[in-house]
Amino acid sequence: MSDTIIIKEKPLTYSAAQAARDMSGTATPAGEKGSRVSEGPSGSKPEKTLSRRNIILYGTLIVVALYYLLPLYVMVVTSMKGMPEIRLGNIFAPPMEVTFEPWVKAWSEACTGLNCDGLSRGFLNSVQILVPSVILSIIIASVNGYALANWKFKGGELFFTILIVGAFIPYQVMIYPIVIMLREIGLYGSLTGLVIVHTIFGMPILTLLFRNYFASMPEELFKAARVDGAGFWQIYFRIMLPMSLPIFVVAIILQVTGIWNDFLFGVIFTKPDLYPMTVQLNNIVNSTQGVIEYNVNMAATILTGLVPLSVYFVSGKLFVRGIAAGAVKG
């Protein structure tokens, strides 16, 4: 007579004690069958949506968001009002009659001294400063970070230390020596000289970010490429660059924001015809000629901040990823 194997199906949900008995081979009394089903899954209960912790957390976030959004709201609604409505004094009220005349005047008609061409000239100057400065600083810093992270060479640690120290030296300490150097080479008061200044001052912090990011990559990739005969530039272009999109986005955002919003270097190292947009904005807002037009000033401020604000909105997630990878690893 052949042996008959009987397989008993177990309930899908049973307690941890029953699981332990099943693993040890101990039989389960018949009276416990019903209790196994009634016990249900073990573990902590799901947290309530309106718990004290969530109320405090979301309440704090809402307060912080309102703190930063309220000035922006005031700027936007003020820039769309006429001066008679602004004189009524209610800065939080939406415009009764929307007008974009202040925006047009801020862009192309606002006067700064003898010039009455608004922010348009400053915008073109800022673009000519921004594009080469960002490209040059990121290219140089990425190569520096790659070399410091993956290629050991004599004096590398000293070079990295000098860069890090340079990142913490106040800009004001080096302004006068840089003015003398640019004057001696004939670049003081030109856009080229300002591009060089932004490139140099952007390298320390960017090199640190790139170095930490490349150091966090698996070392086996670099060693395997070396075994296959790849050289310095082959590894950089074929392996490192395709894997480094997040940190490049971080570098672009940092440089775009820093260079576009810069006022100090722009007013020192250029002349009035070549002033960037931030210097033009300062001249418009602080103009003492005639009546102060608050709607034009608000429109000019928003126009000046549109470029870095747009960059943040487009690449926000990649910025957070790159900061997390490049700032705390390595």
The other form holds:
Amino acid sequence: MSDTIIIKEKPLTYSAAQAARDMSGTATPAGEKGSRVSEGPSGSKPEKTLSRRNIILYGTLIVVALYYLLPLYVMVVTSMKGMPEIRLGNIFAPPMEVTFEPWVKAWSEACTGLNCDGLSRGFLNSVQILVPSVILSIIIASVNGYALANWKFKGGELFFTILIVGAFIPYQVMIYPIVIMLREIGLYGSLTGLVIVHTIFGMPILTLLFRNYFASMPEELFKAARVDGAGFWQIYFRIMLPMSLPIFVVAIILQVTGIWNDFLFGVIFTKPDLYPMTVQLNNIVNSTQGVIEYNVNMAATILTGLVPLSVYFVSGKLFVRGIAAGAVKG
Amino acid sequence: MTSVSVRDLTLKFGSLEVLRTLNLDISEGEFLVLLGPSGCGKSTLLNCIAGLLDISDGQIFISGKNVTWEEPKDRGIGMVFQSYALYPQMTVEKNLSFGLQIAGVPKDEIARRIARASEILQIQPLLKRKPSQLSGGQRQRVAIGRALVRDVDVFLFDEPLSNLDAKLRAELRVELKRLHQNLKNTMIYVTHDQIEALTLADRIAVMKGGIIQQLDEPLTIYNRPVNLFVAGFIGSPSMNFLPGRIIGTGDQARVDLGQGLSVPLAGYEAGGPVGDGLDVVFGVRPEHLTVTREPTSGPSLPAVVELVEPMGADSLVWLRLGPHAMSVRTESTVKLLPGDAVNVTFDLHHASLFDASTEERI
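Given the form predicted on its own above, produce the structure of the same protein in the form predicted in complex with the partner chain.
Complete assembly follows, chain above in first position.
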């Protein structure tokens, strides 16, 4: 070790070496004198871990967390019990005999009306609804928001106001007219029709989200791109898109959870064999024939909730960041 | 030859007139500074010239071509922004080449221009970095480089140094001046900083309320401001304004400052007749006043020292002269204390006289 240090020091010029010695020379007296800090409190203030404030704060947090987690716990536990064990009535007890049969039954055997192929059919339908709806609505809304924020055009503000007002009109008012319109263009009862409905209903909030996000980006960036000769699409794809990952994540989460959890539109605009997972779940849980299979119901519910749940887990951090970013400037 | 010409330009936002029938001719190779307080329309005017704002009325010519309806990219301009406006996801090199790629400039030509610009601005070591890895001064250099590679006739600067700290600002100011001397491009530069304006400009256009108040060489603007606004806006510490009234005519004319104090106007180059009894504002800069302890032979007025602000090379002395407070710049070797009685002498050659009602120079 010391060898390498000597080798390193060799190339030093006299003056540099001298300077180094001088510096250490001035440093030593201060070191010999020792610390200049006098008696009494010094440095950072010590904090007690078990202070009253901490007990109240973390105590409350733990209680609230347990309160929210308890139903999930009951669901998971119940879904892994057999029916005899459930009949014992102790819903908080962990399963004595873990079984995954209810899960299998919920997924592929439970009966809804005439079909007895469980949730799997609904899952496939939901995916077929979800993917195109999310992609289509986000593409359109992001371009909308970008145009509204950056390319001020005549009537742009009016268009935006109408869009936002549209968000406040109750769904119930629009359902029947939409049914008629879909029927007239021959899309009533099809997945395509439902995708269109989801895309339209997602438009106000998504457009607002994207508009605010793009408006919060420095305007000079947009001006610079225009001076550089970039057009509408070039600025969108090469300048704006690479900078807007957080807001896209927010939009994806909003749309995935919103569309996946949708029940009303699914019931109204599709037919029984095209029902999304939520409708299928309802039909399983609410079927009135035979005994109520709590374990199957619980398993089916968890299965249905898995998609939004996993979306939150994967992108929670980005979600918070994006919401904050979009909220800064309106 | 004229490089940029603005004719009768008017810009309205709704019913609000931001720029009013504005005329401006900038000759080739000129460094013109648009100076004014915030909200005076200087940046707006620059954006109009750049084509980033649609104008309501009038015409804009660049290099003899009517570009009123042209897109920014077709106007032959390069622009540098206050916030640098570098594309954050691209490296410095990509930032420089972005516009050229869009314009379809051949690859080797792009490389040649980037090499030239980065040599002029000494940013070769930074080419592979992202803007977030650069300091403020480096970012602004890159932003200037982006205008430089476009190989244009006219450079537009929108408060390019305002985001930098004082030391860097002074450094880059010198660099900009050097750049202009070497390139000899036309440059239009917006700022609210009068030091930048005075040091950089060939001509300054002082703006207020969407109107150019005065367009002239820096020293003319400094020494012979056309109205009270320009006089008060230019100069730091600012000009002393002493309200008073003219008494007498011709060579005998004096400015009565109240409380029996008056300054003879002999030596002042009036632009027109100075009427007897006219209410005026007498303006004189702190450095055009002299303070002495003993009465001088020439006309001087008695005053009392109120406050002394040492500023290094010189000191700013605040005086009470009758009803007026005024500041005087003195050598820091002159030792004055609050309460000292002194005599003030006015340099009439560098003074300004304004009509109190019209606020115009007399």
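Residue numbers count along the first chain shown, from 1. In this text, rigid core is short for the largest set of C-alphas that superpose within 1.5 Å between two forms. Worth saying up front: this structure is predicted, and the values here are computed from it rather than measured.
In a rigid-core overlay of the protein, P272 has its C-alpha displaced by under 2 Å between these two forms. Once the rigid core is used as the reference frame, the Cα position of F263 differs between these two forms by less than 2 Å.
Residue displacement note: L69 has its CA displaced by under 2 Å between these two forms (rigid core superposed).
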